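Quick heads-up: it's one chain on its own, the form predicted on its own, in structure tokens.
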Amino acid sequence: MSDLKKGLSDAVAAAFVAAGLPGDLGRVTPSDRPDLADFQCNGALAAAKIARRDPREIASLVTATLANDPRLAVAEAAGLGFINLRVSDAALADRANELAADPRVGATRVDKTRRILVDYAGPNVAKPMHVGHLRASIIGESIKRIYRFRGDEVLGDAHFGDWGYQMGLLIGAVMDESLFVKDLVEQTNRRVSPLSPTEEASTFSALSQHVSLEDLDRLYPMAAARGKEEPDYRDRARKITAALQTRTRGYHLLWRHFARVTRVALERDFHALGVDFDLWKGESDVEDLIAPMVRELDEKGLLVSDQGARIIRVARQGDKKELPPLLVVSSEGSAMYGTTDLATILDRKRSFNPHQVLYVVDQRQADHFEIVFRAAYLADYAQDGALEHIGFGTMNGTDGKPFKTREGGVLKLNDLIEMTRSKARERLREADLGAELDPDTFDATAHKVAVAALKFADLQNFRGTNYVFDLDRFSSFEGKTGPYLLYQAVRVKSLLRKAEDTSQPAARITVGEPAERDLVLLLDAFDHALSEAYDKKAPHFLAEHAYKLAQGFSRFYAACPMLSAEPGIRASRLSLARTTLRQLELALDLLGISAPDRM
């Protein structure tokens, strides 16, 4: 089942071929003048240059061939040689009924299923998430859902930052602050035998009384600053890091506590955003792979000695800018950040063997990923082009600068979520919505409105651009906002509930009114928007479709009475409204947004 645009493109292409011209000139697009036509083709203008003929003459030949196409009410040449196409009401009705009967409401699947891994969010152990993690989480979740819905086998990986020097810094800082923790760690370090499950559970319980995520968040900046300024402090952190990486019991136990308390907060924040992962892997999961990987890279002749370090040169002839090598082993003998990323690619190849890995990470990391990817291709850990950085810009405040607290600090993600929830409650009350809901349902609805405001504010933009987050504007129930989309979905649900008392069984959809035509054309465009979002890893195509669909339903609702219409028309319009709701909710779900039943 193809959409009208594709079907008409095939027909126009055949008409060009019948005229002795290349079929690829028959590409059909939505009309720039919807008052004149539904679709247009500008191929006659290009054909005129090829054939050295009048474009108007070519357009007339093509439209003459299309004259008997039952899908078209009008096929005419216009202007300098434009081809205007108007779909018949009967063809639109047929298409509307196809969509109504389709569980996927017009969305097609990929021809060939692939294994896709989406690496997104990138939270760090021992640190609460901040607004900088928001875009990665929102964009990555939507891309994962889009790829999975189109039929690919997809895994989402949070990929923790949970290893390395920063862990040594933090372990030292916590031991400095708490004598209890210091004694516990040192006693555990001296143990010959491992802790029993009961002893381990008791130890974690004791640690939870002395070390919280708030403590870690407070201590890390202080420790990092001291590590830069005090050589002795830095050296101790490096020694602790080395001991941690050899699984010294006390340090490893404390590190595991850091991971546990962090994950509780992460799962809270991710769950609040409607984000979930198939894998919760971190840098530590590939620690055992690094030493054998380094030996293998050496055996392949890829490692080069450079001032005591071991590097992989990744520069290529013809590069427009100079890329530094990948530093694999430092002059001090330690593995580096890029080394862990390379080992992660190897681990993913062995465990999942993906056809493609998508890294949803800040655009400012583009050079880092290009270096790592090139090293992976040289090592044959991935096929050329199978690793792709899905970069994104920054989320800024209304002052145009990166979003901050009023005091100028980095805003924690949980605080932003709560701010938006509070604003959603305020907006619902201002709009006199939710008054009939019980308190728990009202709060649940406000949460969905808040998530819609946050996510749609982001996803309506091309991911590579910066955007300004204005909480007042994006929480409004008017304009191009998430709450507006939810309001339209709830409006359809309310309409269908009212119709249930006297409703007839789902009826065949007929099309005649301009607002009905426009709505069916919008429904027909869903698969194209989904394909664009999939091919370009850019959910904004789908967000734009959802917004236009909501607008189209609003115009239809205003122009085409349903409950008061005569029975046949009433049943048809209710079927069209029901189909619109299904597609709108599906599009919202692929964006990671859920609509409430009532407001």
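The form predicted in complex with the RNA is what I need now, so please give it after the form predicted on its own.
Just this one chain is shown here; partners and other molecules are left out.
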């Protein structure tokens, strides 16, 4: 099944070929002039250039061929050589019925399934998520869903920051604070035999009594600050880190506890945001790969000694800018974050062998990824071009500077969500919506509204640009917002409930009113928006579509009464409304947004 755009493009292409011109000139796009046409083709203008002929003449030639096409009510040459196409109501109705019968509501699949790994969010042990994690989570989740829905085999990996110096800092800080933990860890450190599973379980349970996520939240910033100030404190943390890396039992056990409590809380928070990962591969998971990897890189002749460190040079002839090398081993003998990234690429090649890895990470890391990717290609850990950095802009406050709280601190993600949720509750009460809902449902609804507000505000912008985060604007819930989209979905649901004919077999859709035409044309444009979002790794194409669809529905809703219409019209319109709802909810789902039943 293909959309009208594609079907008409084929027809126009054939007409160009019949006129002795290249078929790819037949590309059809939605019309810039809805008053004149539904679709247009500008190929005659381009043809005029290459064939040195009059564009109007070519356009007339093409439209003459198209005159017999039963799908077209109008095919005419206009202006300088535009080809204007208007689809017949019957063809539009056919397309609408096709969509109504399609479980995917018009969305096609990719021709060839690939294995795709999406690396996004990147939460850290013991560090609460802040607004900076929001974009990565939102965009990454949507890209993951879009790729999966289009037919690829996709894994989403949280890329958990669970290793390194900060772990040493934290272990030290926790032991300072709790004598119990200190004793437990030191005792375990001295053990020669591994703990049995039952011993492990009871130790974890004991640790849970003494070290909570709140403790970690509180201790980490303190420890990080002391590490900067006090050399002794820093040295101890380094020693603990080294001991952790050699699996010293007590440290390792405590570290596993950190990772556990953090991950449980993070998964809960992510899930509330509609963000779920298939993998929680941590930096620690590739720790064992690093030493052999370094040996192998050395054998491949890629490692170079420089200023006491071991590096891979990645600069190429013709680079505009001289890229720094990848630092594989520091002069102190430790692995750098680029080393871990490289080892992760190797690990993924072995475990999943992805055709493509998408790194949904802040744009500022562009150089870093370029360096790591080049090193990976040199080492043959990935096929040239298989690694792609999907950069996004920073989230700024209304002053245009990176988002900060009023006190100048970093806003925790949970606080942000709670602020949005409370605005949503307030707004629901004001509008006297959801008054009949029980308290639990009311809260769940407010939560959905809040998530929609946050996510849509982000996803309506192209990911590459910075954007201004303005909670007041987002939570006003008027205009182009997530709640608007939910509201339209809820209106359809309410309508269908009232119609009480959800069990009735889908009625034949007919098209007559302008609002009906426009709505069907919008429904038809879904696959294109989805493909664009897929190809460009840019969910905003889909967000834009969802918004236009909601808007189109709202116009239709205002212009075309359903429940009071005569039976044939009523059934047709209800079927159209139902199809719209399905596509709208599908698009929202691909954005990571879900609509309540009532609000």
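Between two forms, the rigid core is the largest collection of C-alphas that superpose within 1.5 Å. Since this is a predicted model, take the numbers as computed values, not measurements. Residue numbers count along the first chain shown, from 1.
After superposing the rigid core, the C-alpha of Lys127 moves by less than 2 Å between these two forms. Annotation for Arg218: C-alpha shift of 2 angstroms or more between these two forms, rigid core superposed.
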